[in-house]
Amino acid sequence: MRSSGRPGVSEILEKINFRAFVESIIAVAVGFLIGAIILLAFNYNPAEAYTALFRGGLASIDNIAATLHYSTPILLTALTFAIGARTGIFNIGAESSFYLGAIAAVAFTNIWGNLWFGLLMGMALGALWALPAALLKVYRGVHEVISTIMLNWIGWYLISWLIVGPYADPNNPIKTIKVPENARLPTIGNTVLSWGFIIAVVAAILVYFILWHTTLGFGMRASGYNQRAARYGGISPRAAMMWSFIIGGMASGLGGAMKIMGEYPGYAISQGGSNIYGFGFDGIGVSLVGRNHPLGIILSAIFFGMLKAGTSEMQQTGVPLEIVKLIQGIIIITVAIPGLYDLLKKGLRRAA
């Protein structure tokens, strides 16, 4: 028995969830053995195309900076995804939120010229498309990877027109118009990288302190791990599904948003959607991998950003793009199973 009040080693490593550090760790290095193996069966060097990953995502200054750059808007997404699993939701929907991010963007910035009201717009867009599937899973019971991935489309093909269509430059008919100068984020120095990473970060432990700090959080959390159990504690296990959806929607539309407002030199949406395309998917994973925690996810996404910026250094060793994009793909899943494990784990407890 202790004497003393402080925690005991044990206690600090369960805190901080060290099991689950070295189980990550111990997935990358799979991860990436398993691409060295690829590389190879191909005749490719593993050591030299490695370094050159590494090279491209962390060598200089612009090579983090463009690291930051590609963690921003999968930060955000991931968070979606997380925010749902905490609750017990399976919501697949950020694809969908981040696309009316991002237009409303482009249309609100080009109604008033002000950062500040196109980052609300896009987190309120975000939102309120989240909505249906949470009116849909909260009062009829409908499952809400049908709702979202309805939504998905839905708003992909929306987006489709509106980029072609309203919000389509006249000058330029490959992207739409651009997002006013006055109401784009800075950029950090000489680089690509803007102000919307510090955004991300903050709101990523601005919703770790909801989840983990405040009443709201708490209603959440437990409504994920147990319904009935929740409901009995005075919990409203509706009310905190719709929060999630809501709180979700917002960090969305949000990166969709900062996506657009914040990526020199366009400050558009391209024709065909596809700068704003698949970071609500990538961000599945982003959150698998940092355990569907907060302060997890802040690392993933970072760590996921440098495997996007070191893919052109990749190539440089004349690995082909699509051999990059296969070593990427397997390291990224090798990397989630431990937490996409975890997270089968407690859905299998709650149907139990």
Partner chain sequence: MEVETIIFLLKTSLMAMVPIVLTSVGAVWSERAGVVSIGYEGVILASAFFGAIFAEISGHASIGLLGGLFIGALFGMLHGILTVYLKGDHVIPGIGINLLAAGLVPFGIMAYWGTAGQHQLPFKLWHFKIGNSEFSPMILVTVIVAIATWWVLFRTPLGLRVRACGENPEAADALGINVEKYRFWSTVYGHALAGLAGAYMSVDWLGLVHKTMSGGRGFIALANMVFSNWNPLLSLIGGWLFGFFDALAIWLAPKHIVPEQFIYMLPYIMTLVIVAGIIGKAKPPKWDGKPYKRE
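Switch from the form predicted alone, shown above, to the form predicted in complex with the partner chain and output its structure.
The next block holds one chain only.
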């Protein structure tokens, strides 16, 4: 079988990092466990809450469509963080590139009502917004955590102004003008799910391909491992970092554009930016649980999308929806524990 050139099952299994997979599962379990303890402490029934949460995300075709719908934007912002992480960069600027992608979609589709033009401009503005952090990093050695946080806030106030100012809907001042009908992403069947999900999955596979099957991607990963070694190998870490920010910005920009162009029935940004806020930060968690691997991210985005889709059903049992955010925070802190797998194994051995 091996001579055929196709990888066998065992080789595929080897390629999937089993240890990383188990660590993510442990982190998720710890998140839910501590979440349950907090629910109990405040006199809620965790079993009831969690059952409703999973039912809301999975129980019917419509619920599953909602899960995939919610997973779309966070899949793309997670790619931004993952591309950065693979290049040795802490790019937490997905949040503001997402805003810029969203406002670009509104602005440019109203100039020319074309779907692809809107998506393209979303990606372009997302990348453009990542550029200052890239230039500061490459030419000034400014740490990207500081510059991307500053850009996130500048971007936030910029779009806050654009929403109430130039792009406010004159007939309905609680949101921006709408994306024209011929530039909207069609939905799949009779659900809330748009073709944006398919585009996001394709984007993840594309990022996987770039990182692992192109010279550029090799250079990016190499400078992520060891900049000095990469330089000896004839790779320019500067170019690798620049591309990392640019491709990352494009991913979030696309996410922001699709959030607005594919969201039935609004197709507009609401006042206060409430429907475009927080996706960049959620993406960081999605990426970490997906172990910064584009294919792992597809799975973890669907998982986090399911949590989002399930919250409204959980709320009906009287549990505040914010418990989900709390669980996400605990999952990320748990992911940050180094050698979690070994710690657990040691602990289990001692217990046995």
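Worth saying up front: this structure is predicted, and the values here are computed from it rather than measured. In this text, rigid core is short for the largest set of C-alphas that superpose within 1.5 Å between two forms. Residue numbers count along the first chain shown, from 1.
Superposition on the rigid core between these two forms places the CA atom of L58 less than 2 Å from its counterpart.
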